[in-house]
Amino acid sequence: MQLQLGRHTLDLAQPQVMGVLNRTPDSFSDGGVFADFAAAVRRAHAMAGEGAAIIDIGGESTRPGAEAVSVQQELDRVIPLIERLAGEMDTPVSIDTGKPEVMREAVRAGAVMINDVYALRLPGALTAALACRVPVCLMHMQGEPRGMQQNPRYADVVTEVRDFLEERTRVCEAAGIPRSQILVDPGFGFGKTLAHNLALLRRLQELALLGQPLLVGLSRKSSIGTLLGGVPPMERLHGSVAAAVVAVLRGAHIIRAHDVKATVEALKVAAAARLDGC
């Protein structure tokens, strides 16, 4: 399985790491740390040096309770950074957004992938993604970011997430997006309790059977903090890496992570064990 990202071909036979770069003041994990432009540029280069295969840039927090931002605010946060990185880095850049206007401008600026927590369901998003002609990642989310953690319910979370991702893949393919350019993400922590997240992780193989590249984002999530006794996001490194290893052994192709170096090294070991049949 391979993924074409601009001039880059990503070999998904080996697990890959997507580095998280939030240019927001209110992200749950690192809000404000990389709002400064120079700090964001330095962090992108550092993650590339640590082995990130993709740098994922976001300009709007989707944590529970986060405030929405305008299109212009989001553009101001992400476009100059994408232009800078696309001009001086060899590592592909993706845009983390649900807004069609931001998708278009980000791809014009040099982004080669769209990562959308709304799975291209916002008005105009599917049309914009089709026009951009880059790979798209479709994520499952129950509800909206502002209230998604208010009593989420499922009869069978794995079946419902799988059916949603399968249906959105069909919709996108019918609209003209090639299946080879569609990734799926179960959306850990997006409208899901700890029990739901653990069920998804245990049964991740069922989502891998969809046949699409499977992207997983567990890094520093609140479920990991809960399992570790309530530690804050910056102290969830070891739990995040453990979850990444489990995800890869159960079929994940791309791990979205804040702590790139540790995740890359752990996944090299996990991949060797997986390929040896251990």
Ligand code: 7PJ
Contents of the next structure:
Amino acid sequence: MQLQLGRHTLDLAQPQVMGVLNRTPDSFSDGGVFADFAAAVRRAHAMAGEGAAIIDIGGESTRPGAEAVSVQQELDRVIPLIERLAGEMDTPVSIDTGKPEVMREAVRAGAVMINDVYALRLPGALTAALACRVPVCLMHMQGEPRGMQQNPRYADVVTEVRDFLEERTRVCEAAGIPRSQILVDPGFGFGKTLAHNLALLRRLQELALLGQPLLVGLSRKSSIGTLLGGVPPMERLHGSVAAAVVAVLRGAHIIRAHDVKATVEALKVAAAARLDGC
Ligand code: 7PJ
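Please move on to the form predicted together with this ligand, as the form predicted on its own is already shown.
The complete assembly is shown below, putting the previous chain first.
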């Protein structure tokens, strides 16, 4: 399995790491350290040096209860950074957004992938993504970021997430996005309790069977903190790496992570010991 990202071909037979770069002052996971432009540029280069295959840039926090940002604010946060990085870096850049205007401008600025936690469900997003002609990651989320963690409920979370991702893939393909450019993601922590997240991780293979590149983000998420007795985001490194290894052994192709070096090294060892993606 391969993924074409601009001039780069990503080999998905090996696990790949997507490095997270938040340009948000209210990010839960890094406290907004990379809101500063120069710090963000340095961080992107550092992650590329550590083996990130993609740098994912976001300008709106989707943590539970986060403030919404305007289109202009989001553009101001991400576009200059994407222009700079796409011009000087050999690592592909993706844009983490649900807003059609931001998708368009980001791809114009050099982003080669769209990562949308709304799975192109916001008005105009599907049309915008289609026009951009870049791969899209469709993520599952129950509800909206503001209230999604209040009372998430499922009859069978794995089946519901799988059916949702299958349906969104079908809708996107029918609209004209080639299947080869569609990634799927269960959206750990997006309208899910610890039990839901664990069920998804245990049965991740059922999502791999959809046949699309499978991206997962568990890095520093609250489920990891809970399993470790309530530790804060900066103390979730080892737990996050363990979760990444489990995900890759159960069929994930791309791991979205803050701690690139640790994740890349762990996944190299995990991949070498893997029988055939089991
Ligand atoms: C995810 C994401 C994820 C994808 C965020 C955080 C919260 N995109 N954007 N998957 N999470 N595709 O970084 O913890 O899990 S924002």
